[in-house]
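The chain that follows stands alone, in the form predicted alone, written as structure tokens.
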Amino acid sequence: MTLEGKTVLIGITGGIAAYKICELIRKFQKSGAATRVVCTPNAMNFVTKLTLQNLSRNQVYVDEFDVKEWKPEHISLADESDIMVIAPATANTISKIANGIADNLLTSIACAFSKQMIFAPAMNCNMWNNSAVQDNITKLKSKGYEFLEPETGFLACGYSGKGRLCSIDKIYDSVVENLKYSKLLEGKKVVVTSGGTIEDIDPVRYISNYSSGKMGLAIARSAKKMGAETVLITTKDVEAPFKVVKVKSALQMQKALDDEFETSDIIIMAAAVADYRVKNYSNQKLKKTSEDELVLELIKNPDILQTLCSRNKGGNKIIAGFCAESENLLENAKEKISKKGCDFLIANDISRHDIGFSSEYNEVTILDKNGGMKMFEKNSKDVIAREILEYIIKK
């Protein structure tokens, strides 16, 4: 993909892997991108300003108040760039940005940067595993920042472990991917459901399922990256750079979907909604008795997917459901898409232990109402999420 007309801002921090970023700059220049480089003062201990200027064909920024124009550099560089990459990202810089500290030019730009930012960390393995550093990484991820995790191998400090900067190709590809998909859903509202609903028996016990909510969250993240106004309706505790509606039961999920339905363009039902709920909820904890059996009377929950599809009379909304099956995957999926009346149905095999519930990976087959079908082979849920949205947009 050519990056003509795009401006990539590269932040280099004080780590031994700083010298590798010279190759990353060269790749961006070759692709046609305008490349700006900002360094922390400590980065200058590992790579020279002259080298970076020659490779980027631009001024290299280090000092915070070295202002040549009327515009403050930390604002102008943020405004004029389409994406920002911090590589290598040290534990120090990651932690500063996570906590809103802006004590040098790079961290000040990061504080003002409102577009996609990618971190490629590199550090000693013990620093990477430090709980405070991991907490800060989790905090940044929850706000939509992307992390390209370090690789495991021999480190410059003499240790062997996880901490090596990931490949330059991986960083480059991630930037290209983010720029390529940034506008596909601009102007659209995408509503995604995730997680397994909880149906209370009494104040202590409930009926639920093994859904982790990871697939729905990945779809919501991808929709946001593609420029959509994104709403995630979930049973899980999630911090995200888009609207999150926390629900518990199937009835609560239905109510939340009703509230978002009219203004939505695309609805993707990735949640595992309980088919039944307890008919007679007990306000007090049920006590164990001398009986060997306890009988719970269950009643059907509303079929939320089918109800939404029946409301979509004009067909002006795209509605997609999920189908989790342990056998006869495609046969059951074809029957379900016909019965529910949705535009798309994503089928995944929950009998496999390497994908699906709680896994970071998935493999799905997407069916459409016109008989089309496409399989997406095993990959990370983030990649599968992007592929699902691309397929829906294309169709």
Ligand code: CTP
Second form
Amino acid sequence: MTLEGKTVLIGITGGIAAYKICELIRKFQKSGAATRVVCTPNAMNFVTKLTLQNLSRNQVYVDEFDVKEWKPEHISLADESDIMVIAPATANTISKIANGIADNLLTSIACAFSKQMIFAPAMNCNMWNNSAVQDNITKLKSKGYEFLEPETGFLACGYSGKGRLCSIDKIYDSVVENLKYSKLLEGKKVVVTSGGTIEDIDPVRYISNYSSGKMGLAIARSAKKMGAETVLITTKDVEAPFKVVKVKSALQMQKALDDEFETSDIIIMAAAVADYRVKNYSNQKLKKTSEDELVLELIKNPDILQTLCSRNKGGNKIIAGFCAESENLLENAKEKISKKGCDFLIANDISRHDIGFSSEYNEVTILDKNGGMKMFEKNSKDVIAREILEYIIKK
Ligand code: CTP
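Right, and the form predicted together with cytidine-5'-triphosphate (CTP) of this protein, after the form predicted alone?
Whole complex next, starting from this chain.
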């Protein structure tokens, strides 16, 4: 992908991995992107301004008060750039940004930056595992900042553990992927469900399934990046920069969807809803009996997707379902899309261990109600999520 016309702002903080960022700047230059570089004063102990200036073919910014224009640099650099990547990101800079501290040019820009920001941390493994640092990372993630996890291996400080800067290719690819987003869903409300429902048997036991909730979460994140007002109804604990409604059972999920239905434009049911719940929930823990067999009576749950589709009579909403199959994927998917009456059905093969449940990857085929079909080859769930939304919007 050519990045012609894009401006990437690279923030370098004071860690030994700072020298690796020279290669990252070169990659962006080759792709056609304009690069602007801002460093913390400590970063200057590891790389020289002259090197960075030559590679980026631009002035390198360090000092807040080295003002050349009427507009302060922390505002103009933030305004001019399409994306910001902080690499290496030290524990100190991550923690300052998480708490709104703006005590140097880099942290001031980060504070004023309203577009996508990506952190590629690198530090000693004990610093990485420090609970205060981890709390700050969780806080930033919940606000939509992205993190490229450090790798495990030999560290410059002599330790061995998690803390090495991830590969330059990974940082580059993540920036390129994020630059593919445009505000296609501005003004729209997207409701997504995720996770497997939990159907209680008694106060200590339940029936559920292996759904990790990752695909639905990725779709909700993508919708948010495309500018949608996003709601995620999920059975999992999620901290995200959009509304999250935590539910447990299929009936609770149905109620939460009912609450959001009227105001929504797009509904995507990625949740694995239990088809049956226990008929007679026991308020007390069931005791073991002398019998060798125990028979649990189950009762059918409502088909939430089918009910929503039948409510969408005017057809002003787009409703999509997922279809997890262990055999005859496309035959079952075709049958399901007509039975449920949804606009799109996204089919994935759960018999494969490299994709689907719990995996970070997926490979799906999307069917539409008019007989159209498109396969999205194996990729990270984030990429598949963007591709699904773009396909739905285009159609
Ligand atoms: N679904 C739903 N309510 C249910 C069961 C499923 O809304 N009671 C939705 C799921 O969220 C998914 C789609 O229907 O979007 C297909 O789910 P799937 O489990 O593949 O199909 P089922 O209808 O449950 O059929 P089967 O289990 O026989 O494959």
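Model, not experiment: these values are computed from the prediction. Think of the rigid core as the biggest set of C-alphas that the two forms share within 1.5 Å after superposition. Residue numbers count along the first chain shown, from 1.
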### Message
Of 180, 29, 336, 227, which is at the hinge where one rigid part rotates against the other between these two forms?
### Response
180
### Query
How much does the smaller rigid part turn between these two forms, counted in whole degrees?
20
### Task
Using the rigid core as the frame, report the C-alpha movement of residue 10 between these two forms, one decimal, in Å.
3.6
